[in-house]
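Coming up is one lone chain in structure tokens, specifically the form predicted on its own.
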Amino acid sequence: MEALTARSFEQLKSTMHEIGSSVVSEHATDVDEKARFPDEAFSAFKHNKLLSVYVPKEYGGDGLNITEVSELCRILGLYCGSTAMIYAMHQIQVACIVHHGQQSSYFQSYLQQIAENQLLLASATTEIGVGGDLRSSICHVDIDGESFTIEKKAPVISYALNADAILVTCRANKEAPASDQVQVVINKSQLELEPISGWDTLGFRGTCSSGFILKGSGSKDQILPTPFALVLSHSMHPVSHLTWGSLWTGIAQGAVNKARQSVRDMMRRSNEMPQITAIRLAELDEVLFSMKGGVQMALKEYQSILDSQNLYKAEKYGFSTQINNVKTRCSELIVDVVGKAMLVIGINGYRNDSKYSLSRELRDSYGAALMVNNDRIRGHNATMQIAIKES
């Protein structure tokens, strides 16, 4: 296959920036009080080929590393969360399938389709019955010959009806423990959908986030030749946690970035500033500060990880904390970085038709605590502690 014509991460950077200032940010306030799926900015996004940044080159992708991918996430936070929660939703799979499918002739043909259609990726892994615990599924693949069918009842599967693809967590067969779990993926046309749950939520709204029982079918080729366990620790867990960080960055930086064009208007108009105003912009961008380095720092180990070639470092016990501690911390500097912009910025912020609104920016960040408990992450936590060797 013939590689994409070679663009720079500059020129990536660049693109997402017009499509989210032209495109994301003029339709997000409708996506938000529709609770719709962000159609626009994913045209934008299918025509300048950006579902496939992670793909490796020799399949017609860009090649990015995810240290790249996370910064995309982080400006598509700049315009608009539930439009940046489904591209990194998106690109977790993406990294599944890169990370742990190029063994595979039917993942390397795959890989070619996600670039050439620019198919858009995600994946059912919580279960009626089991909580949120990823490491345990009810439902199992059935394999008969070289097929497969199978269901499953999925209390979120976001932007489901949206999606040109699912990736589906199950047990490996019937017969199969809870934890030995295998990732299917299952084409649009190879499924059956039938909702049980709505998406009427404070915030990310946008991600169209509802509950389904899926019903699919497909070549037992889908099956994702790693067991899900590895796929898990090695990708799928520090991947989510640092393309959502990253993007929750994007959001409380978008919300500074109001909050310092407030005051600057307000020095136009007086010509002076509050003294308290001042103290506060300043404990504002210490709080984004601290949270932007958290993310940066965990990347770098990551990408290190990467580089390496060795993802079985991933499952250090070290290295799992840290990735559980940008998403636990992130999760909540993010209200506290929007809280404290809306104190900067006043009344308008809290207005819904303000130019300095920051509804939208509150309502999503109190949703970040919630994807993964952070009770359930503090309480993985604990439990590695005392494993954990001095570095």
Second form
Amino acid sequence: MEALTARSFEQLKSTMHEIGSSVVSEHATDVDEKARFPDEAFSAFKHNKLLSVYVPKEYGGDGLNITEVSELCRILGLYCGSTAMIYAMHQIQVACIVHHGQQSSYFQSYLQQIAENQLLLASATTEIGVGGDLRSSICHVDIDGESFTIEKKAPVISYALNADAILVTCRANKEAPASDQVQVVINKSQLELEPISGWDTLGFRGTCSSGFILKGSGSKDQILPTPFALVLSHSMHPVSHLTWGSLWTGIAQGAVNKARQSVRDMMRRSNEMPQITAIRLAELDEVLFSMKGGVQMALKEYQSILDSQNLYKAEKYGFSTQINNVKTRCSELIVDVVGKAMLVIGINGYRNDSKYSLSRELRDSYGAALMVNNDRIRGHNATMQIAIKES
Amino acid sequence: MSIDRIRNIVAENVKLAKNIAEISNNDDLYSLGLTSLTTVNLMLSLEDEFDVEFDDAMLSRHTFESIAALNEAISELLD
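Form predicted in complex with its partner chain structure, per the form predicted on its own context:
Let us now look at the entire complex, which starts with that chain.
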């Protein structure tokens, strides 16, 4: 463990590139075709202790910051969108525990377990009957003495069957109103999952985001000691959109790289600069540039909030709208970039059996605007826009 | 007393889970039914009532979480 904790960020990045260009890329098509969990990739991540990069060093992790974790997500996006999404979703849950659990001895030792056993964490937030609103729960933790039980009807739990634990949002007790929520960690051995819907989608097929009736039990220490309202606004909301925005940028970048390669190959063959496609490529890189810029700006701001150790700053409407803008802009720009990259490549980008194929990237990219629907996010932004004076 | 005026405005703008009389100044308004949309209605009504403008730096969950927090914000704006 000592040797691992001394890994530099540069080393971690090159490890991620190595795994990305080998194991992740090799299985990406099969994962997509079969809509199956990327087992090979996650075995490699566990083997290389990449699931605990955000766990502080004192608990055996690498103690990376959020900017660095987002960069690892971007790198994975270059190789496989589904693998990158799962990796990001795991990091979001880890961040919730790192930011909001350390005051409890249970969660201190849980962070050690994440590092030691390379636990993969999933999340059950949405619930059937609340219309996709994360800030409302119907289910509740039923506390009896030191233990609890819970039952939740979740329309979506990504990679539920492959996770070592699931963080579940619920009402804090039987009488609590819908918005008085907590998050509880339930380990695989404490869980029963009854499938209620499958996951046969256009893209992000490897995330296996099926629906389940989740039944769980455990000790009440497993309830995160911070109200979910704070966990969401201080951590889950910004970390989600920043890691997703980063990996979507990675997917877009991967598509631009393929387009660039195809233009270069064209030029090799003809010895002439392919004028129109080369200009389209240059334009395409401009769109990618603005996508990267938006993510970087918001990341810088969130990093400074984390560094100031005053997470309450993340509640400010001005910051929240920016984070929402990262989500809405990146999820729409990714479609734009991948689509334009396909035009640059031409028919070989459209083919499934070409080395320039963008089929998977294009299908994945359309999912970005739908997961946490952009219209819902714009609705929140519309409200906050009325209140704020300057953005 | 501005706190009574604030209590009236909260009662008018927020669909509360309890009667306003049963709500103490330190109760968490979010768990009693305050939503992001009603937060804005509440803010606009408070701005009209006290003839003030909320500063962007004040616009966070924290400012609206209780009647006491709102009172603190309004007092700061009136100073």
